[in-house]
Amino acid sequence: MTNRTIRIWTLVHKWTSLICTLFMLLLCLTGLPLIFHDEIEALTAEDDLPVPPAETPLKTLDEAVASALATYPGERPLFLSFDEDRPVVNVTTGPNARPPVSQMHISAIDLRTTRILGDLNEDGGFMHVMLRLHVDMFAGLPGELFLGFMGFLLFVATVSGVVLYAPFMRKLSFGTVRAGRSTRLKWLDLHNMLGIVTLMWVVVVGLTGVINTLSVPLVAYWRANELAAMIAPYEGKPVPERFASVDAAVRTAMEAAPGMRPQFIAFPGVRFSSNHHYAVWLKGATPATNRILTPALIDAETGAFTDMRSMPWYMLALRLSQPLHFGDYGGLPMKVLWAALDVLTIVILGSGLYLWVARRRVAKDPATAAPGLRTVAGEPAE
């Protein structure tokens, strides 16, 4: 590699790192508690789910929806989702088909009694703040896309760092940290070593984070193409005044896809459905397939099956990127590993900032540099 090529890659690494570092620190710090989201919620939540007699039969989904609508008169159902480990369904209602989040109510309903356990949309605690900062910095879609661009810059910074690693470390054994030399040289060696150790994790988490920030435009593209083709025969039909049984719609969808379970149900008129259909989103029943969703459209007037199609590749990429990003597909050991790598990444980002500041100081006062030590950010050689 020529000196000119090295200088170009050094500039790429320097400026992509400097631009994204503060935002990546924010994402790493907020992402740390989010890795243990389930565990933190389990410790802090007050489970007021009653313990009824054994073999208590479950109420129907229609009764659960009716309970939510009775609690919020004048609203209409939007979504229904299922708790993984409790006989609880979450019914989202609002004043119209596409209200802002602030006007929605998410009622957690005990399926054994149809009693409402609470409004999940009232969550404004620590984890909610961490999630919003991590997803969009409270700036909505512009914030999501901005953080996605920062994630792309992180990827470029990582690649350029790898390119620079080989020529600058060719005279040193892997993992060498020259602790007996200057503080700046020691941190430079540590920065380079940790960067290589965490390389694959940073690339995977960074790229899956970028994909996650594209969820809104990807869903919009799916609606405009795949969903539009599925509902073309019903184009122009209004939202029915009365809906068929949601319980029957779920049964019909499960009969069309044996072995799959419902993940959530989108009512007619909402973003994930059409004006004339329930969209019953089904997932696989095994760990390998429970992240892959398949929408089944059920006529909301008659309850008849309309269509079901597998998700296109870009929606599959979106779904599969989420567990990879947060490391929540391998239980607690995987989460601990993800947290450890997150902390190492924080050290890498912090040391990169320190090296940049130290280089500027040396540039202003060359006499403070160690003899023979070059001051280009990223190189450990003498």
Second form
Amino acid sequence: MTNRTIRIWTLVHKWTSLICTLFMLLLCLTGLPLIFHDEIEALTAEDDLPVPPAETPLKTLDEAVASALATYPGERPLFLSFDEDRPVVNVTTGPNARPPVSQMHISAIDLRTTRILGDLNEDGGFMHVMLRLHVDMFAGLPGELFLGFMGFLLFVATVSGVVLYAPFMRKLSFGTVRAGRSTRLKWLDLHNMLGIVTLMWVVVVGLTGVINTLSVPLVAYWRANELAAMIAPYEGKPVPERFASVDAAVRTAMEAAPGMRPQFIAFPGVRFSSNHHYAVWLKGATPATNRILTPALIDAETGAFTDMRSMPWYMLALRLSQPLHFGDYGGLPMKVLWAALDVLTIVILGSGLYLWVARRRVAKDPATAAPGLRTVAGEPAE
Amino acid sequence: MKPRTSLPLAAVFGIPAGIGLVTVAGLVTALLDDGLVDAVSWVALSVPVLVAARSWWKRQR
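Coords for the form predicted in complex with its partner chain, given the form predicted alone:
Let's see the whole complex now, leading with the same chain.
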């Protein structure tokens, strides 16, 4: 690499890093408790499932929805989702089909009694603040997209960092940390070593984070294209006055897709369904396929099956980006490793910032200032 | 440090490429199945963390 190319990559690395570093520090710090949100929320959980009378038959989904609506009169059902390992459904209701999240109510309902176990509503607690800071900094969609762009800058900073790793390491063996000479050299070596070691984790978590920020536009695109094609005969029809049975819709969907189980149901008019249909989102039965969702559309007026199509690639990417970003798909040991890698990333960000400040101090002193990599690397580039 | 002869690119990126491959394998395997496969992923994702710890332990003082 010539000095000129090195200087260009140095500029790219410096500016992309400088712009995104403070936001990345915010994301790493707020992300740390979010990794363990299940464990933290279990500590304060109030919806302990009462011990069931043996072999209690389950009530219907329609009864569960009625129970949620009785708690929030005047609202309409938006979503119904199933708990993984207990007979509990979560019913989301709201004042209209597309209310802001703050106006939605989520009730966890025991399917054996249709008693409401507790609400999962936003409570403004610590975890909620962490989540909002992490997702959109309380700025809604613009905040979300802004953080997505910062994530993209992190990716560019990471790539340029890898390019610059080569000239730095030309005369050093892998993993060298020269801690005995100057503070700056020690942090430089640490920055390089940690950067290259955590590289693929940072790239995967960074890019899947970026994809997650595109969730709203991607779902809107899916609704306008894929979904519109599925429900073409229904175009322009209003949301039905009364909805047919949810239980019947789920049965119809499961008959159309043997071996699949419902993950959640989107009621007519919401973001994940058409105006006229229940969208029953089905998942595969094996660990490898249960992340891949297939929506079956059921006419919400007649209960008739309309259409079913597998998700397009961008929806699949969005779906897979969730576990790969959250680190919640491999038990507690994986979460601990996620946290460790997150902390290492904080060290990379902090040391990068320190190196920039330290280098500026050096550059101001003409006696030690020198062009190119010399002042950064502590030894000459090629 | 007296400049030695420069390492070829393959030598500079050999170990990092290995760590990268192991990391990606660890991230993907846990998606495919539960149980034993999760343990494979824990071992794989420990690699970058342990390499970082080892480099710090062996730092030149």
